[in-house]
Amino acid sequence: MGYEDFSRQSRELYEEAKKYLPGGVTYHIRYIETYPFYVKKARGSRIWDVEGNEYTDYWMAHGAAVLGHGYKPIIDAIKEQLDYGIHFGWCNEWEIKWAKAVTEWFRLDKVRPSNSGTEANMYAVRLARAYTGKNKIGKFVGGWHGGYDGLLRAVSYPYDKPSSLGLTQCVQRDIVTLPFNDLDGVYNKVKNEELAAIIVEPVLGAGGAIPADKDFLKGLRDLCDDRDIVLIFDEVITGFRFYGGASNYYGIKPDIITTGKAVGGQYFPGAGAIVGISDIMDLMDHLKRKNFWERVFHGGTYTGNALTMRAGYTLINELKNNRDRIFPYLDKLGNRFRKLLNEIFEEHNLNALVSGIGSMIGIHFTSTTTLKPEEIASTSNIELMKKYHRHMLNNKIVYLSPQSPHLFLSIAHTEKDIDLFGEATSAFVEKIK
């Protein structure tokens, strides 16, 4: 029995959705040929659709749910806060507790909340321009920083195509695209540019779970110091998948860290943060800069709402108080996952590259062995990856995207889950052989 046999109610819902939603979905990456399934419930590492089918989830709320779906301490805090109120439009004590927890977590001076990772990156770029007095922003091929015009370039292959309609040339000209994990290439691209900032994901997410080399990130830090460039780490995905974030894992301190998703406690919209050094963050300080035209604007109706702040504070406390249990376990699972897949692909002589670090995994059916997004994207067998995705879906194992698998583990996943993923992968490889 395949996907289309056990998900007929989802097919009916999709036909209804197409009447009201462009493409029938709220975000195109959630579409699955020939229709998506509709989730009703999530717990731990499992999700259930409207027909009661149970799936093992490796998408985990776009990577946010590092503690698994429905994590009880966070849910309990949310339930208690609901009795007090959700959003007041006034200051609340949880924004202070949250801010202290976030700045201590990332080892930076000050923070402001935003409503998403996209917003966080927008404000970070604005701060960098104000701080340096320069306009251009360096971003990496394959890097995804949300839907903000000022960073929406060279996201998906082919990288020379516009990432969206409706982008103006004046904005696009201020984005300088850079080669990931290629320090010489970066120096060559920026030598004649005046950059306000370089923004980088320490581990490319949408680009395929490709970790940066430590020397590469260190080289970026040195370059930014030499050229008066603000170094921004986009840690929307990595911020809570490593203790203290990827900046702590790599031992490199950026000027600004942006995050989203999990910083609001995994489950809530209205979650994002701009964390940075005081010299930059104080550009938003209305007490130090009385005139509005002399400071950087930041705001938002739902920024700092009590529910999101309390959930985010609870998440960070859980991660800190259980660090010796959570992070070694995630690393162990991730290493086991990558080792198992590599063994399966090598045994069957299938051209494949398994990337990732910690609890992030990327699977690429390609002949290249180089962890560069351009080479991986240009040589990947997209049709084979789509067949792999459908095979796993038939086995009620789910991840995104069909053409570029990048998966996230949580503490709710088990070694048995990984073994079952491996068994399903072995069956797929046998079938295509």
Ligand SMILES: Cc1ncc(COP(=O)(O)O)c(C=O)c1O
Second form
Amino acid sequence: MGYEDFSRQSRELYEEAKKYLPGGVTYHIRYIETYPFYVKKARGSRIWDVEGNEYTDYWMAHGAAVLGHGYKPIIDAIKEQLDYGIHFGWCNEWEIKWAKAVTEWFRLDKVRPSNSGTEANMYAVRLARAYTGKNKIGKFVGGWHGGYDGLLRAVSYPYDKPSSLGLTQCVQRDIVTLPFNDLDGVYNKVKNEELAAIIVEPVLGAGGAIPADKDFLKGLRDLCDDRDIVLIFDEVITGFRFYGGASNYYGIKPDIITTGKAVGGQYFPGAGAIVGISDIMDLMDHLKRKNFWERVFHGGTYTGNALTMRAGYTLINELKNNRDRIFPYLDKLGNRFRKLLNEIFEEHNLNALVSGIGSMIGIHFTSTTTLKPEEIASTSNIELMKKYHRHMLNNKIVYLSPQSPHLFLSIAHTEKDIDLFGEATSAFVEKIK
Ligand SMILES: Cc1ncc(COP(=O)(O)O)c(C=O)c1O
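One more: the block was the form predicted alone; return the form predicted together with the ligand.
Then the entire complex follows, led off by the chain already shown.
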């Protein structure tokens, strides 16, 4: 029995959805051919659709749910907060607790909340421009920083195509695309450029769970110091998947960290943050810069709402208090996952690269072993990856995306889940022989 046989209600819902939502979905990446399933409930590592089918989830709320769906301490805190109110549009004590927790977590001086990861990156770019007096921004081929025009370039393969309609040439001209994990290539590209910032995901997320080399990040740090460039780590995914974020994991301190997703307690909108050194963050300080034309604008109706602040604060406390249990466990699971899949693919002589670190995993059907997104994307067997995705869906195991699998583990996943993933993978590899 396959997906089409057990998801008839979802098919009907999709027919209705198409009438009102472009493409029938709220975000194109959530579409699955030829219709998506509709989730009714989520707990731990599991989701249930409207028909009651249970799936093991490796998408985990776009990677936000590192502690699993419906994590009790966060849900309990939120239930209590609902009685007090969600959004006041006034200062609340949770924003202070959240700000202290976030700055301590990332070992940077100050923070402001934003409504999403996209928005955090938009503000980070503005701050970098204000701080340096320069315009251009270096971003990496295969890097994803959200839908903000100023960073929307060379996101998906083929990278030379525009990432969207409706982008103006002048904004595109201010983006300098750089090769990931290739320091000489970066030097070459920037030697005649005046950059305000270089923004990098320490581990590419949507780009396929591809980790940066430590020397590469260190080289970027040195380059930014030499050339008066603001170094921004986009830690929207990695921020809470490593203790203290990926900057702590790699031991490299950027000038600004942008984050999102889990920083709002995994489940709540208003989930974003710009965290940085005082010299930069104080460009937003209305006490130090009395006139609005002398400071960087930041704000928004829902920024700092009590619900999200409390949820984010609760999450960070949970991560800190259970540090010795959570992070070694995520590493252990991730390593087991990568090892198991590598063994299966090797045994069956299937060209594959299983990438990632910790709880982030990428699966690429390619013969390359180079951790460079252009190389991986241009050599991957997309049709085979789509077949694999469908096979796993038939087995009620779900992840995104069909053509570029990047999977997220949570503390709710178990070794048994991984063994089942392995068994389903073995069956697929046998089938395509
Ligand atoms: C690394 C990275 N940066 C930025 C974003 C954008 O965040 P949001 O979807 O909250 O706008 C994402 C979202 O997936 C992301 O993975």
